[in-house]
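Listed next as structure tokens is one chain, alone, in the form predicted alone.
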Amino acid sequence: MEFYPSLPRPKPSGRPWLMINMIASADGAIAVDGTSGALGNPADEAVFSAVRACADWILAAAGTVRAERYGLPRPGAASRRARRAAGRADRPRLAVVSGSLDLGLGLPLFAEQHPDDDPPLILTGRDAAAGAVEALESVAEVVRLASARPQPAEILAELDRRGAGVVLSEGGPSFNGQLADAGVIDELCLSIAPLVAGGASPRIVHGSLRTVPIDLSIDHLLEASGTLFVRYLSATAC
């Protein structure tokens, strides 16, 4: 648990360090029947917690929040110790990117809030419907960004304004494509599950418009229960 949070992540100028954490099958699928749960195992769950312990903010697109039934982050005791040792708050904050604000109030991140929880931050576009904003304001902080559709640069600028040093994006793949296009990915933590999934699942980055690959280098490679855990750094972050 202490290994991941203690690694250096120098803050780039004007924005937080951006991590992406994803799991994929050996043939590149990121989901089975629409969710990533079937790809994981207890070792992956432990690494997932360790990676989350690195971040001041967790960032996810609305589609992922709906599909995976996101709740607010509630780290266990080991994760809280690792976070304190790295100089972070006991819990990361959660930010959700949604242009349409199609986020039902029955989702766990709203319906299962505790009195001492920091509410989720919902980042939307400048033209978000006033009624949709009003519906969420009792359970979340809603921020309209300058663009009609939230852009990676302004998303990270908003989190930087809030003191974020490290932001962890958990997808989904289309949002990862936007981050790749913006050239802001500093670190990729990829779990490779020992199975072939088949199907039509997208890759971890989907819909990117980039034609020039993002060069990565392997910083660490771990194995447990047949699953490979790879920490990549982008060439610009090394």
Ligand SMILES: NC(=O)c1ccc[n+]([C@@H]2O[C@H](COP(=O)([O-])OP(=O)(O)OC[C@H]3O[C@@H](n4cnc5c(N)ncnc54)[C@H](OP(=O)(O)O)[C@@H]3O)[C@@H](O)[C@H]2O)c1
The other form holds:
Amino acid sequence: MEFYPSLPRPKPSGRPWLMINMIASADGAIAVDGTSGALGNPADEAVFSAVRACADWILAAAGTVRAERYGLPRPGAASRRARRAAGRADRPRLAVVSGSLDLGLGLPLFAEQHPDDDPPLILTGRDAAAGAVEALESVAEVVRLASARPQPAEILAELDRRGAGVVLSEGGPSFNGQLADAGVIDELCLSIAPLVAGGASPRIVHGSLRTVPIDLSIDHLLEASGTLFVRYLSATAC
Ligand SMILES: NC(=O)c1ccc[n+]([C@@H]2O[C@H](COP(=O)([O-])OP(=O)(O)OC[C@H]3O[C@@H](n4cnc5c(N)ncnc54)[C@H](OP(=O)(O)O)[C@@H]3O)[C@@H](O)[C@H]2O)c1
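The form predicted in complex with this ligand, contrasted with the form predicted alone above:
Expanding to the full complex; the earlier chain stays at the top.
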């Protein structure tokens, strides 16, 4: 996986290249008991780090940040080397999309900051409550975007303005649905875990209103510890 960060990801006009990284069970579940933890294994963790090493910014929606108790990205030495070799800063920055700003200050991304960390960027809508913005401003940079509910194009334009060449969305599924509807998915990194989860979990893209499928082609297919790792490119990005 060391080569992943150096694969070509040409920036489309006016926005960064957008990758999505998700893990699913063989029957398509993205969570067991509310989180993705039970789907992973050490091989998948290595892939997760390698995929993160490809990105200037990591983007996650608030539901995922709450469920998975996100912290700030702190790449290990190998990831930092891969990032430098690909011309990236040592760490990606984290952006979180939230309308409600109902993000507890006890979440690790706020509560476990180090003095040299860049604060998370919280992207919200134009009508976000002043009190909620103020409550987060000591631990985050909060930006109100123009729409009442930020649209993928606005979110990517904001990250583009900040110099992002590659943005990695880590979901969740309902946010991925909006990205699919906006037609901005350039790359899908999908890990398929060797188990049948059952249950009523959504798929990796949920709630999309698309009627036209996004065609994908397989760029890489790897296997480790029974987990399949597929790097798909969207037909429009090839
Ligand atoms: N298997 C995997 O790889 C994987 C990856 C990620 C997540 N997950 C799982 O997926 C689940 C969470 O996914 P989810 O689909 O329920 O939620 P989600 O997409 O992670 O988050 C939805 C929330 O994000 C905010 N949001 C989304 N789009 C927005 C927009 N355009 N403008 C403003 N805010 C927006 C809203 O937060 P507010 O309520 O704050 O307004 C919304 O309630 C968890 O179980 C998690 O463990 C699995």
